[in-house]
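As structure tokens, one chain now follows by itself in the form predicted alone.
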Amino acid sequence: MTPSRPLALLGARPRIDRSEWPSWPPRRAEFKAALEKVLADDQWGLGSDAVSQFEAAFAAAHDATYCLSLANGTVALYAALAALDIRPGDEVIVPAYTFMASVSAVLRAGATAVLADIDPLTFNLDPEDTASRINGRTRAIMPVHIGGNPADMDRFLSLGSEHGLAVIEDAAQAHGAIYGGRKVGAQGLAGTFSFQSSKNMTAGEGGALLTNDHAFYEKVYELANCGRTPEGPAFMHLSAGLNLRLSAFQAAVLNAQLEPFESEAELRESNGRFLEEALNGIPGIRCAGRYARTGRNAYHLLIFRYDPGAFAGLPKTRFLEALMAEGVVATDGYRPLQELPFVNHTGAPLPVTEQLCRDQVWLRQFELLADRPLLERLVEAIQAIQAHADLLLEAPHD
């Protein structure tokens, strides 16, 4: 059905008031109580109960044996690679479609980041293109669960086993995502998470590393805790480690998010599936798919392709302008990593990544916590843009 109501860019009232979306970061009374508890304690960092409680709970929530909380997601990736003794000349395979930290962590560890293309269905690292880039210098594969949508861990673990490679999951956007009946993040040797302010769990900044390998956990602990071992004396430094720790204040804020997290993850999954079904019914819109063994998408992002040809040739920039004028929080996304000045990509072309970066539109995770009627208005806004695309083309704009 063609929406009869015109668009905000054409003089109508927006379909959504931005204040209707759930606030993010969330505003909860529990945060204040958790922070006051830490303030009343004399352990604001190392040795804090808040930190140890969070590490135990986050590991349990992600089917992992060990969790080490860290300063942010980028240093978590770096710590995982450094604990592998990654060195100059080594190569780590990384998707070309991801946040720059996936590459910068490899470079800071002294290795070469080898970019591989993505699966056109899920927008995750393509296992077949990854396999084609493995050589004698490859030390690790870094699948990124992009937008919270799990990568094909069966295939990556098989490649790791076949070639003797570590599999490090970049799960920065995938809190609570499920693949093959297990949470992502500890299916490979290790997985890392981010708690930056946009993430599904946030402390403003912060990170974590999960693993089921005790020896690996001890190596990362030593690196992140000034060269100490978990049980060793305070001033026995076995190596020139760094201080990459999370503070008790950040852990307290994260602890206050653990109880509602599972219900929020289920709400995002339900709303994400609703939006995907509705948006896929609009010609020219195609949402990211999922693998058959994906049990839950974390939906840090809901990513869809936009085809101007189905919108009377309306450029994506104008589509986004019209959608945001309707009160929808929508943005363009990543640029291909090979275009960044510090990335030296000399391998085979990456056409799927390049095309997605032209087509992509992002919706944010907090939108998927909204009530269903608000999401219905979001869908209606896109339908209305399509119905009035010719008028948008004719209307004057900057």
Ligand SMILES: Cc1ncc(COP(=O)(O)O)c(C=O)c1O
Contents of the next structure:
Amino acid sequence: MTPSRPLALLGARPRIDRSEWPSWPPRRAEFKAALEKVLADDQWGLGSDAVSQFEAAFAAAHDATYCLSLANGTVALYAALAALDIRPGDEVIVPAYTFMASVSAVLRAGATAVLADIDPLTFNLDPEDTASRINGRTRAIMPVHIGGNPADMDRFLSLGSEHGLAVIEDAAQAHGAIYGGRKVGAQGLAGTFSFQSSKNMTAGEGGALLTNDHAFYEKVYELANCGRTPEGPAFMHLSAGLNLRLSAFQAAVLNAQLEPFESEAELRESNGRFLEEALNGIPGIRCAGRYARTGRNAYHLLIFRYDPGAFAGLPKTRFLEALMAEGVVATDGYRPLQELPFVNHTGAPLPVTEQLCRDQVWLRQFELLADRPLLERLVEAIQAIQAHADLLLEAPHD
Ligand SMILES: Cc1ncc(COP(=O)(O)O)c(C=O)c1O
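Alternate state requested, the form predicted in complex with this ligand (shown: the form predicted alone):
Once more the chain from above appears, this time first in line as the rest of the complex follows.
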């Protein structure tokens, strides 16, 4: 690297070769063996041991009594809401900063999605703003542990009991996250997870619902299993249920991830803390904070704010291009959900969400599985972009 070409975007060698990052989904020999075992079995779906083993292990790993594996995180959320017997006119409060599935599940369950703003420090659903949007039609609150960073569950659980509302955690991004000394997912009435390809535990697609409430578990089971009861005959259908089941092949791939999961979650936590400290030391970069009772962030995403003012006015798009050129896959994130044409947002403004959607930069969970020296080079790349932002501004580009 020559001093006159300090950045990859200006012609220097990238600080990181993309192939140095851990690959995701993970490639492990155990997956092949687990899949071959299912192939040789009679049960590829209903009645398979792989599915029941996964459900028992995932519940135990998340301090929950019941786990129902499901086709994906979207239908898991839908099933949780539908099992509340939601009716048209009922309202469910969801954060304006989340993946659209959190809202589409509410709409598909027939309720109105009421968007609430987020906490500017943690980027999670704001309890105060949530409280201000509760009324006689509110049926449930859906905190989303955004990026795997636990929401303020103490506050949401007390709001829930104060107003007689169900608290459904969208834990799609929060496998293994800890709040108040317990895993997230079954802290409220129920919580749901996703095993889609990008997630910290994945089967390509897949989902799960956790609860400690037996009656609620049975309601979701019936909905997800053609109207059947867990022990009932195959052709006894209590209601117009759907088939939302996970297959044995997906369960087998998930089972093979359970053993390494805890050490991976610990590695993401320690690397996440390391990166946050280093990045927060760079003027103009501010990572999401955590609540005092958070024991472990799942770091599905490491989200930070970027302030162009501290980078000589370098626009965020150009900052991301420069970082990408250095071999770091950093991206923009969600748009405010109120912009979606099918979301009928008529409530108070959502300024914190709008600001974060302008500022946000995302790093991905598997980057946090990298060795420390690689993460140090990531930090150096951002420092170099800051030091030479004026050159980037001067350089011609499209
Ligand atoms: C916060 C959140 N909720 C729900 C979902 C939906 O999960 P799935 O993609 O498995 O349907 C996702 C997945 O991306 C998510 O990130």
